[in-house]
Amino acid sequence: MIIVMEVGAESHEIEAVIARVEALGYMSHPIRGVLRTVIGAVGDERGKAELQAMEAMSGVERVVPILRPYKLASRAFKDEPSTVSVGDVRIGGLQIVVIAGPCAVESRELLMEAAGVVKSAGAHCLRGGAFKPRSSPYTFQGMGEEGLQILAEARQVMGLPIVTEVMTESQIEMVARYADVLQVGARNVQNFSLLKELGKVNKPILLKRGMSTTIKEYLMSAEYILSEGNDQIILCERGIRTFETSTRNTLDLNAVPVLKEETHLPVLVDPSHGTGHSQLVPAMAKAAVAAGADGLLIEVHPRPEEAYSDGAQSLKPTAFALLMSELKSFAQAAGRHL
């Protein structure tokens, strides 16, 4: 349910409504706008008659049910697009935000070189995995905390916020000490215990769509984080599994306008995982901007042929610089800027 307060409702009236919502056993999620305050009441829907009766309370304009199963992620809860701030970077506004870097932190030298490449080309954030979920237990699994320390050093030197993946609940505290954005990979999108714990963290969460996750399931995963109090969520379409074998995944660009219609959360696109082939990344990156994406997640490696993981889909420095230059006109055509 959403309790819509009257324009000019007094603070004590708003606080009384919040207290009543919580007394009924619901979690309250107030959004204080310029003109009015909206309060989301999330919990067991069997008490919705008691919530509906709150229309009689002083300062309440109306009580509106949210029909979507994802309540807090829904446009019904918040019609205006949300933005997520990562340092000085604002994701979800008019700027197309580019997060770039290697799939994994392989060494200090490699990461520093890659950070310099993406910084000089105009990227806004640096990505790199310290913990790597791999299909095979015999492949490179990441450098762990040492990799996080290298990422933090790169942030200090280059001035780029860092995005890195967290795989388990036990890693959250450690990763949060170093990272500016905690990424949830495709394989963990329905790890609900992990999502609930991330909902208690005061850090932005980049939530990737699973390879076989429907839009509804995806937004329900975001709801797990939101329901615990963390509204700093960035969605990321990274391709889904279909019958097609010519690409690593099928990049579902339909998801961008669908998500924009269904949710207020910002949406990124990962054309690297979405295609699996570096030569396809520029075209899909431009298409993502045209589709309305708020940003891009792109793998860049100084020497992809030597990469420990995902070398085939990683752009070389010259290719990335060219793409960043070409994206400017696409952003401008979409009424935005890079």
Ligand code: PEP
Given for the second form:
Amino acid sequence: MIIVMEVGAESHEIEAVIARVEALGYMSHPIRGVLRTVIGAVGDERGKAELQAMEAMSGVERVVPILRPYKLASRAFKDEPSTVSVGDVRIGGLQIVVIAGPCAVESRELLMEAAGVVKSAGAHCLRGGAFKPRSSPYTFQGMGEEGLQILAEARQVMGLPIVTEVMTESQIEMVARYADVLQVGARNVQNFSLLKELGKVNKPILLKRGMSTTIKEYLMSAEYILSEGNDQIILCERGIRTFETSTRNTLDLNAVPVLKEETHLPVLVDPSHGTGHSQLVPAMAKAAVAAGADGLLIEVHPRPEEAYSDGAQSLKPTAFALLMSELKSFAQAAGRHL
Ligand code: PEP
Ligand code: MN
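The form predicted in complex with phosphoenolpyruvate (PEP), contrasted with the form predicted on its own above:
Now the full complex is given, and it begins with the chain already shown.
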């Protein structure tokens, strides 16, 4: 339910509504807008008649149900787009934010080199996995905490915020100590206990869509994080599994305008995992901007042929720099800037 307060409702009236919502056993999520405050009441909806009766309280204009299964993620709860701040970078505003870097942190030298490459081409954040969810247990699994330390050093040297994956609940504390944004990978999108714990973290979460999650299921995953109190969520379409084999995944660009309609959360696109082939990345990156994405996640490697993972889809430094310069006019045509 959403409790819409009257324009000019007094703060004691707002506080009384919040107290009542909580006394009824719901979590309250107030949004204090310029004109008015709305309060989301989220929880087991069996007692919703009592919430509806709150329409009689002083300062309340109306109580409306949220019809979507996702509540806090829905446009009904919050119509204006949300922005997520990562250092000086704001995701979800007019800027197209580019997060770039290698699939994995492979060594200090490699990461520093890659960080220099993406920074000089104009990327806004540096990515790199220290914990890698690999299909085979016999392949490189990531450098772990040492990888996180290298990322933190790169942030210090380059001044770029860092985005890195957290795979388990037990890693959260450690990853949150080093990272600016915690990434949840496609394979963990429905790991509900991980999502609930991330809802208690005061850091942005980059939640990637699963390879077989519907958009509704995806937004329910975001809802798990939101319902625990963390509203700093960035969504990312990264391709879904279909019958098509000429690409690694089928990049579902439909998801961008659909998500924009359904949710206020910012939406990124990952054309690297979405295609699996570096030569296809520039076209899909431009298409993502045209579709209304708020930013891009792109794998870049100084020498893709030597990469421990995802070399085939990683852009070389020159290709990335060219893409960044080409994206400027695409961003402008979409009413955005890079
Ligand atoms: C990644 O970003 O390197 C990654 C593993 O992505 P996904 O979870 O989308 O496969
Ligand atoms: Mn990868």
